[in-house]
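Take a look at this one chain, the form predicted alone, written out in structure tokens.
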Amino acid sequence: MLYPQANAYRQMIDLSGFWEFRTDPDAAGDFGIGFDQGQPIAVPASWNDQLTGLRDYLGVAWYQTHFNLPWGWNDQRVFARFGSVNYLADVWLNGTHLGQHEGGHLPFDIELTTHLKEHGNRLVVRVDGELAPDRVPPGNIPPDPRSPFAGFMRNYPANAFDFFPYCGIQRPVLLYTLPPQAIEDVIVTTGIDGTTGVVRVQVERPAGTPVRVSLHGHGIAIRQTFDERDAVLTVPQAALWSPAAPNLYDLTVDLMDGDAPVDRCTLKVGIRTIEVDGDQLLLNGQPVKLTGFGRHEDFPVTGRGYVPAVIVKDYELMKWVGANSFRTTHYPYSEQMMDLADRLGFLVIDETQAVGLYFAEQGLDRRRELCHQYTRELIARDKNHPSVIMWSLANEPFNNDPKAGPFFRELYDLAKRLDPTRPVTVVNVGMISGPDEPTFEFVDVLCMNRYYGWYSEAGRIEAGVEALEAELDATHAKFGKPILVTEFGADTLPGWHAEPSEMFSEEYQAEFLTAYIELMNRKPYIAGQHVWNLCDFKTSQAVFRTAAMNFKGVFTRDRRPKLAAHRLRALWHGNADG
């Protein structure tokens, strides 16, 4: 799952652009072989606010490009990697059917070597966004009967999680190509031992191939070759890597052929430790705390689509904030965001894809199938990141049935045979109470999402933080653990104000951070705080989504401050270095 590299054995093109593209709304079409009269449209962005009338469009639709080889890719493998296509994708190069990925938001590569043709490829993706309860995360889930809002509390489209559900190709399509004989994976994990940093470098690649490894920066140079799977460089006055000081080492693997390399790849390596120590989260052998927040991948036209001067203003928003940390809320984000994280320094809760998850039979085998593939994939693609300081394995779960605390045992076992480095959690949802949550008996890190004077105790901030603190002490009480508050806010209406305040004005939401975050400081074992959310992002409609929009960001959603922005600055400021 290494990303595309382009230098002296490997080389790399960006399809991004205007691709064709047209709807299938009976899913009979059979355009594998390419289609006419598509109409423009841009990749990596969602189809639904490009195009008029998709807006609520999930059904299927398929895109086209051409593209020729470029010189000299001919005596290597060519691949396609789709960043997200959200949801079920299916390739055809040429007319032949190549392979299928279900699941947005995560990487998928195919081969095209054997389809080739030097001059006029055509490259035809078919995507099927529906809804459908055996899918993650699930939608169009009958309500149940028994339920008084059964019918009123429903949404549309009818998803099972508070954002709008955007389709399309949403990250870039990359062309790339790997020589013969060639890296197949780097997985670097790394120690400290008094000033002295450990790099243990596994590298995956064909049977009997030697491998050199260099490791550069902050003066520093070491070079070692190895036959074996791994190698373990130590580097003496490590510069590590944290929130204050994001050092960052440049780690070259050559695979070797005598003296010859005849593959490279390069990586960005962080040097630091991630560790749970009683109530405490230890970064590089010393307590931190999280200030930050989560996020969505969402702006106007381009929906969940990749941009990069988005990324870039929100991360300087959060740091204007004073924030440390966030959580890849509720789906994991694009890999260039992953990169500025550790670049800036900043410590991410790396989150699957799976929210919204219930239990009933139904498509219950399926969603576990799926849950287990997100988590392979996800540690795949971002175990080598400093910044990925935790795995979070569901937001929101409706773990008030017998059957999730074994679900999730599985995923736990999972993440920790494919990462014992790293905590591993399940973020808990408000309707049920902290100590009867059944992950907290064996997940690392309690992560919790409290609206007390917002959904319950409404108009009510200070009965909301009693509720508040006698829920956190006795979790605390109960199981020893650090605990996030990994959510909490209220909806509020850029220029609404109110004196005093009240529900939906700037002051409300401003006061209730405060009162939230006054408790928090004074809980040693609060590991962390991420408010919800960083800016409004767009929803399905409903009776409770005013404007199909969800408006707890402190931002809104064309990053614009609220009074919350101003007033988290004044209580992070001094400790936006964890």
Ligand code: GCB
Given for the second form:
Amino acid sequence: MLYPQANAYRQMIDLSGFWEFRTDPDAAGDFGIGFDQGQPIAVPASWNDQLTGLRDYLGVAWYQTHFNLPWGWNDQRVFARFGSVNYLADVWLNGTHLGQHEGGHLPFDIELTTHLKEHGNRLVVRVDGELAPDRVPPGNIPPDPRSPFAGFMRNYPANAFDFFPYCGIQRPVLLYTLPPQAIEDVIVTTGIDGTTGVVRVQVERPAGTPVRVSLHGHGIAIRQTFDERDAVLTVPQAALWSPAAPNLYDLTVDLMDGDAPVDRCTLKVGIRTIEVDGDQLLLNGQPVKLTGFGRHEDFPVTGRGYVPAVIVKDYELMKWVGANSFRTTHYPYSEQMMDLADRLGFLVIDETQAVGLYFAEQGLDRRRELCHQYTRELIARDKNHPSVIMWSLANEPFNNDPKAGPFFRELYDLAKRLDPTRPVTVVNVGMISGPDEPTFEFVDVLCMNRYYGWYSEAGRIEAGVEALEAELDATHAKFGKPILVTEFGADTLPGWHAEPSEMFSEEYQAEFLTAYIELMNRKPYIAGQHVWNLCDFKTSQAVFRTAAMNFKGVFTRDRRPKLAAHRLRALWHGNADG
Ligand code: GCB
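Moving on from the form predicted alone, kindly provide the form predicted together with the named molecule as a structure.
Time for the whole complex; same chain goes first.
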């Protein structure tokens, strides 16, 4: 699945702007043909914080917009691409239902061609944002009636994950054309042979059509025409891609009819390898140590909506503190965020939206299908990014269940079949399955979220770090694989100070992160440290989430540094001016 492009053979327009909106609390509406008197709403953005009274509304809502066909589009194949609609989307054009997609955070394309008019097209999208046990991520899981705590301390809305369940059309909606004969997909993988880069380009297209590929940049221009499925280009003295030098080449793929191109796609290529060797993670054959964060697509008013300026800002903040990486906690981020990771040289652990997974029979088959769908869709979308160094199949599933091991083994095999070039992981949390994590046997890298000194050993950083060290050493001795500590952190109210430090103070967070990092720096098998979280972010309401916020950010929700941000900068850059 290629991102839409505009060039001599393809065109594209962005439908971002003010759409019309109405809720449908009984889910009984039949507005596919359109509706009158909708309220204006911004697309892309979550609906929750835009319109009065809708913050906790997670039901059905309808969006509609109108467009005229641009000049020259009459005889083209036209598609709509939705970057992210959370959670369940149904699409109508001029009264005809054209498709459905389940799951936010991943794109889908719908062909509009035969239903288009030259003027006054009406595009309608029904969005169902409900939380349900047979959805992924799940929510509204019935409390266990045998538990004495059934219904006690529940969060609201009742998601099974720790971030606000924003919904709506959250990323841009694009209209684009494809020529009659079109490139369907391009799959690029890279290798290194001495100082030579090896770039394999596989082009999915109508059978029997020749392809011409050109690779430009860093002093080379290579061109090759071929009839086979793929071509291998060799790049002498290759300028490799890495965080220190995110070198990119320009790849142009032309579909040929005789000597004339009939379609074209361009993409950026970074030549790099990523592999696991014993307990080390190797980038371009050299051990790499990740410093960075878990993050959220989260900002006031726009919710989980695509805001380019916030993306730029977050990269600036990450660079400022000395991060070289992040994990797309807990769902795939926007395609634009991934493009910038390639350009700016960030290493990305790319995670699906399988968070809060549990294994009770009810709804399990559906959750399994969705996890397979998401894994396929994520790899299809992000496979060509040099920045993506690992696939994460899930965050903190309730793996203390005998069904979990086989569930993830299947998913791991699927990911490896689709992409044999990248390590695959499942992110574990000690509070649930700890060292008996069933996926540790087969995943390539062990990703551990740990909160000793916060959720356990509360208020006692030293005792927490001792427990952490014991567990890390034991896990390493047992599995001998690289370990990433993919979350560690402490809630911190900005401006709250204490001496001696205590929980929720800025001093406690700074001391907590320092103690963890100093320990991890002493352990050669620790391949990475990701602080939870880059910024404070909104959650559901719960007694353990003051003001419906998770305050573990080292920056506030409006991106101001806490004490810990300065401390991290000193630790990761090696000096305060780094
Ligand atoms: C975790 C989760 C993350 C939470 C975090 C916390 O282990 O992966 O989603 O926000 O802990 O702050 O409790």
